[in-house]
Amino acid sequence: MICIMSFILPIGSGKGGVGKTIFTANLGIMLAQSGKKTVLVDLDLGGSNLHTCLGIKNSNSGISAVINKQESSIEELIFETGVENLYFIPGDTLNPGTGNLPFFIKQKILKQLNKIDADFVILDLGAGSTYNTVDFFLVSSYGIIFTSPETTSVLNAYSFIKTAVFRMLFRSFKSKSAERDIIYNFVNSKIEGSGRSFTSDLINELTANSYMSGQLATQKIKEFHPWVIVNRAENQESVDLGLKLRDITRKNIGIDLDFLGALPEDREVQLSIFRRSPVALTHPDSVFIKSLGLIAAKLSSGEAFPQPELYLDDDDLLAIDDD
């Protein structure tokens, strides 16, 4: 059994503009300040700006150095941020093609993330539900879905979770297997409003094909425990939206989605972008940072859970062959 030294924490969102990257930067700082060695990785491929939220110039080699084979390991890209215990692997906004990640490079990065020597490795992912983004989210069973209280943002968060579950189950079975065909056909049929359950009905179909396949799918779903955080929460109704997302996800998808917390609207957060200085450093007594501190404390006291064992997505290889 491989011992995972770090707690890998991917952070995703169903849509952009919800404050995910600002949250990631300040969370990393707070974990580092608590004594945890933390590495922030900008995996918003093609649109990275985590360095801006950290107040760091984008002058170091980033992920494209691995993609373009200029560096053999992402560990060679780690550099100090100036905050004790906080390290950073930048993305690449100036290198075209970074967002179109080749299959083999994606698998290489996924494997190397587990080898980073740190207490926390936090992944700032791109917004949306592309397979590259979802595959990085699935590197851990305990990622964060970051959303705002707007209905569209919550619906996109729900869509992200559903895509992640489909992708997780799909990759749990070998390429060209009957199970993959069952999962693909099920997900591409109309589910919402049909009375069919995303998980129970799908598991029944898998079980009808093979008892062991149904058991494996059930176990994968039990192991998947993402968290949700609601940003810019102005009142109890904002918090209730996060709780509603949790309840709907449990009912319709069968995933044990935990509500990790809510972060209030705070003018200092927006000003920190113009100042190019994280609010955790400039205004540690702000209402945003006080709320974030509660979330950081919950994460800091947790244990690193086993990572899911998923097959490589050979369908990506088939796509390469077609090019």
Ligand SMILES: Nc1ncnc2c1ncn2[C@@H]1O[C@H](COP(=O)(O)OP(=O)(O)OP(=O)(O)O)[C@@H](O)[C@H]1O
Contents of the next structure:
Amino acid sequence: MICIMSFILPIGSGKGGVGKTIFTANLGIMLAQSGKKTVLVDLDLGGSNLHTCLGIKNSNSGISAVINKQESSIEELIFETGVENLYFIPGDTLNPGTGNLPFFIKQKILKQLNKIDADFVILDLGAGSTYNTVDFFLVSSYGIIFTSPETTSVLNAYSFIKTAVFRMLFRSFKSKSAERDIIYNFVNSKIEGSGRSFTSDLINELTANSYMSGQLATQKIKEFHPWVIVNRAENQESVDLGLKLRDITRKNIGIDLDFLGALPEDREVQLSIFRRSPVALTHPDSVFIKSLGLIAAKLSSGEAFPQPELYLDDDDLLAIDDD
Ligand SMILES: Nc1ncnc2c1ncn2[C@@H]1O[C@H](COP(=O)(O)OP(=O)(O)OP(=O)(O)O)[C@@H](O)[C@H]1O
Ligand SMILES: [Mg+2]
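Requested next: the structure of the form predicted in complex with this ligand (the form predicted alone having been shown above).
Let us now look at the entire complex, which starts with that chain.
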């Protein structure tokens, strides 16, 4: 059986206006230019503007057509961008007001996004930790959390990660289960600062209920590897903030958050919005695009994705040779 392996990269942030859409558009262009088939999806329903950052007119129907049942398949909504290997699925500019989605519609969208045949499918999400956004973020273990170096933005990024982890654990158990009650009560009563990681306390409570539940939660946490990017960085302090967010998240929440890199403040980025032409196309030598190139290369080479810790088994390898 041939398995289509595309990496889905959701881009989220606690605070709005930190550069997610600019990043999505330009990263998409760079991945496509390096030969990776890339599909950009505008999932900022209610505030779609990815087409503007890509510099294309949005006259095609988008995700809202699937939500409103005018279209049954997301595949039908994919269209070419003019950049080789780069495709785009619009959001809802033609049909605004799709900000609140029932869970089954989200599931339908996510199921179809998972089936897209591409190397990368990048989801530009709306800002904030509403369940709508967080559920889209959780479609992959490798989401990217965007922040600017402002304190409010970093704190909101931390809240976003915390909400995502609890939502991920909650959804790992069946509806109306005892485990969901434990997680719900834990989230609503826990005060930060006990010195231990949030998740280890919660896992203890889940394990006290059932050994298997504790094991499942431990496994889910181990598999969750989101990244953080600090955008509009101006100096080393901005970079250090990203590292600090990583360290605090690891210590307090107990997940393996990694720092994917920093992107500098660059006036060319602002000008690109007025020009309606992405900076990756007009100014490939700009500092923003040079730094983005490092991130794109990490993603493109697969180096950023943790490899499973498996030992080789000589017997198995010999058995493969025999076939
Ligand atoms: N590295 C940068 N240098 C300079 N300006 C930037 C940079 N990144 C983003 N900006 C500015 O920030 C603005 C907001 O960016 P963008 O729309 O990508 O944010 P967003 O996180 O997608 O916002 P929202 O949450 O509203 O969707 C851009 O219009 C641009 O002017
Ligand atoms: Mg945006």
